[in-house]
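Single chain ahead, by itself, as structure tokens, in the form predicted on its own.
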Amino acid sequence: MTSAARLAPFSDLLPVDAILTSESTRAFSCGGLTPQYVLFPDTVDLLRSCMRAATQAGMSVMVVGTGAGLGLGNAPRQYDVAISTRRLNRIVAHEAADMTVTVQAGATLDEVNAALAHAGQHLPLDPPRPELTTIGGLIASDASGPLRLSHGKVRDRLIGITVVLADGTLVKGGGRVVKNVAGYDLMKLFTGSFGTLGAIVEATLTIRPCPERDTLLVIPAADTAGALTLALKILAAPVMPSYIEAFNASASAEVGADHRARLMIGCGGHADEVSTQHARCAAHAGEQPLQVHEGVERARWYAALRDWPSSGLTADLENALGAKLSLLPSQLATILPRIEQEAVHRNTRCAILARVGSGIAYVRLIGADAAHVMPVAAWLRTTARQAGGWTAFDRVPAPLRAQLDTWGEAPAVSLMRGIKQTLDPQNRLSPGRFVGGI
């Protein structure tokens, strides 16, 4: 096959260095499927043309940024073309006085915050690996991190969005000022849609001043239940931490600490405010030693908390099952020790990070016999459901990925299918990757 034939039908749209083919596309594999093409348009108009050409050719498209999030979600049913937003990475507008920023979807969170830093501002969203997480990927996956407790999720900061649909149509919602709330439903619709409805190409978000002082408190605990119980007490106290998170003993060992559970509390703001937070946390900690970390050591612990959901499976990857549990915060102290006990019963190592204030827990079961992964997954899902919660699997052994539904049953799935049919009637965008096989 000639070079021109390999690059068709996109050779008339993009230069050769903006099209990957053959072995070069393997870095963008998803669910065992590898695309024929990976495209890197550097303008919105070119992305629209690429989207239109691909769908008119009957190809299935996945919109990606750096490709770091391709392990999430179900495996797609078909995957022919990856369209990367990575070259759409400009800061379109930074309104420092209004505390908003408009940015193209391919800019990473680290790049955005570097641009805002000169004004003493930041975008207070902290998903895992911000150096690889693009703004478009952040919105499409609805990813969050420790700061979710104090600053909310991306949906809470999003005030404007621009999207390209499968047929190349450009649609916009919201605006560039906080008081403009028109189109909010469109922003809500695309947040967490995993690329199944359209390609996010631009977003406007509210930003915040950087804190004057930023510290991290570490309180060791006898066990997971003890750490979670203390966390709930502090959450009920007049402390208002930036985040409050707990590692169980196994997860603590993974990040280089000693093998015991610990509670980690972020305190940020004016210097006197942070000092008050320290005193109140110490009063609740009682006889437990309270370690205060700032500077480099704070940054190390904070990065461990932030990135652990994506890096907390450092060994035995073939026999690892990862789950994200969403529960009421009050349920965590009951459910997570039960999961630890079940892991012992199944001769499996269990590592846990709990985002206590948000009711989120990342559970890693490592070393389970592959034949028993499905029963363990069913037990986890049933246990969370009985507590009124939800389970999504974010790490599944490769041989079992086609058998285990990442999302499980979801309410209003028929409504979601109707929206998919309206916006992507030919089912070209990430088919099968989202809830209910959408």
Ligand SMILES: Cc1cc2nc3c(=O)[nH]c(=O)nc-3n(C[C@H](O)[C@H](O)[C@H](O)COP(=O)(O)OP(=O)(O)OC[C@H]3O[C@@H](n4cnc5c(N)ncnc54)[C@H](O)[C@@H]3O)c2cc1C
Given for the second form:
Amino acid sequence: MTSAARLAPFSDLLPVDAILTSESTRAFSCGGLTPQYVLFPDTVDLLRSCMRAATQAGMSVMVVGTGAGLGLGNAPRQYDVAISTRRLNRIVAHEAADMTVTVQAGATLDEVNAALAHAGQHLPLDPPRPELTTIGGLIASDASGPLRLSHGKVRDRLIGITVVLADGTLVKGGGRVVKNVAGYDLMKLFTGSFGTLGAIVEATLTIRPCPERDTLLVIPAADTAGALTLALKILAAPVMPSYIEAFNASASAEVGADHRARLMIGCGGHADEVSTQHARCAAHAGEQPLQVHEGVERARWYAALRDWPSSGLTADLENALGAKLSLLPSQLATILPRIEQEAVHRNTRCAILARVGSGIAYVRLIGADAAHVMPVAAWLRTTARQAGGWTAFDRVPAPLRAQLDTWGEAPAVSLMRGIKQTLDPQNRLSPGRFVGGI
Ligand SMILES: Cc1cc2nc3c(=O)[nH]c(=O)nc-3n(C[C@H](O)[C@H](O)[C@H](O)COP(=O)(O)OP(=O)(O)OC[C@H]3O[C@@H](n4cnc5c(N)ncnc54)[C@H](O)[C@@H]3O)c2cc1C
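What does the same protein look like in the form predicted in complex with the named molecule, given that the last one was the form predicted on its own?
And the full complex, kicking off with our chain again.
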């Protein structure tokens, strides 16, 4: 096939350097499928035209940012074209006095924060790998990090959104000012939609001042239950940490620390506030040694906490089966030690990071093979459900993908199907990636 014929469906729309074909599309593979085309429109109008051309030609489209997080979610049923937002990366407006920013969806979190830094402000959302995470991908995957405890998640900060539907229609919700509540809440609808409803092309978010002082306390504990119990005590006290997280012994070892469970507490704000927080945490820690990290050491620990779910830190974590559990914070101290025991019983190693104040635990099961980890994974989903919680498998090694549904059973699936049917009646966008095969 000539190169012109290969580019045919999109050659009238985009220049040659904005279309990838053949081998070079592999970087955007998802669930074992590789798209025929990867498109990089650099205006919203071009993205609309690409979307319309692809869906009218009967192709399945996945909207992507950098494509770095495509391991999350179920494999798509069909995947012909990836439309990347990466060249839609402008900061549209920064209203420093109103503390809002409007950005195109392909800007990475690092790019947005670099643009806000001159005003001493930042977007306090910290999912793994901010240099690779685009604003559109962050919203679509409802990604979060340690700061969700003190600053909420992306839907709490999102006040306006612009999306392109499967037929190329442009839809706007919310606005650029904090007080706007008219109309349907498209911001919440598109948060966590995993590319199944439309392409997010622009977002307006509220921002915050950067803290004057930022520290990270580390308190080693005898075991996982000890670290979690201390965390819950501190959370009940008037301390207000930025985040409070626990590694079990195995996870501590994965980030290069000694093989002991430990609690990590973020303290940020005015210098006086931070000193008060240190004193109160020290009072709760009692005899246990408390290390205070600032500067480079703080940044190293913080990056380990933030990036840990992305699991590229060690070869063991890269190949692990990963589960994200959502439970009541008070249940973590009983359920996580039980998971460790069950893993030992099944000859599986288990590394855990708990976002204690948010009731989230990232569990990584490291076994010799699928036969070892699959029974622990099944047990884990049942145990979380019995406790009224929820499990999503956020890292599934390729050989296990066909056996494990990322999401499991979810409430209100028929309602979600109705929304999907209304916005994407021909099921062209990321088919099968989401809950209930949506
Ligand atoms: C390397 C890496 C590994 C990660 N691993 C984990 C993990 O294991 N667990 C975890 O909880 N978080 C993880 N995250 C965090 C989170 O999922 C990512 O921040 C997110 O995937 C964003 O990456 P991206 O912008 O490249 O989006 P992509 O990876 O390109 O896309 C992620 C999802 O969002 C959709 N999407 C992307 N852009 C848009 C858009 N503009 N409009 C509509 N839909 C869109 C895609 O279709 C896809 O379903 C990881 C992030 C990275 C970078």
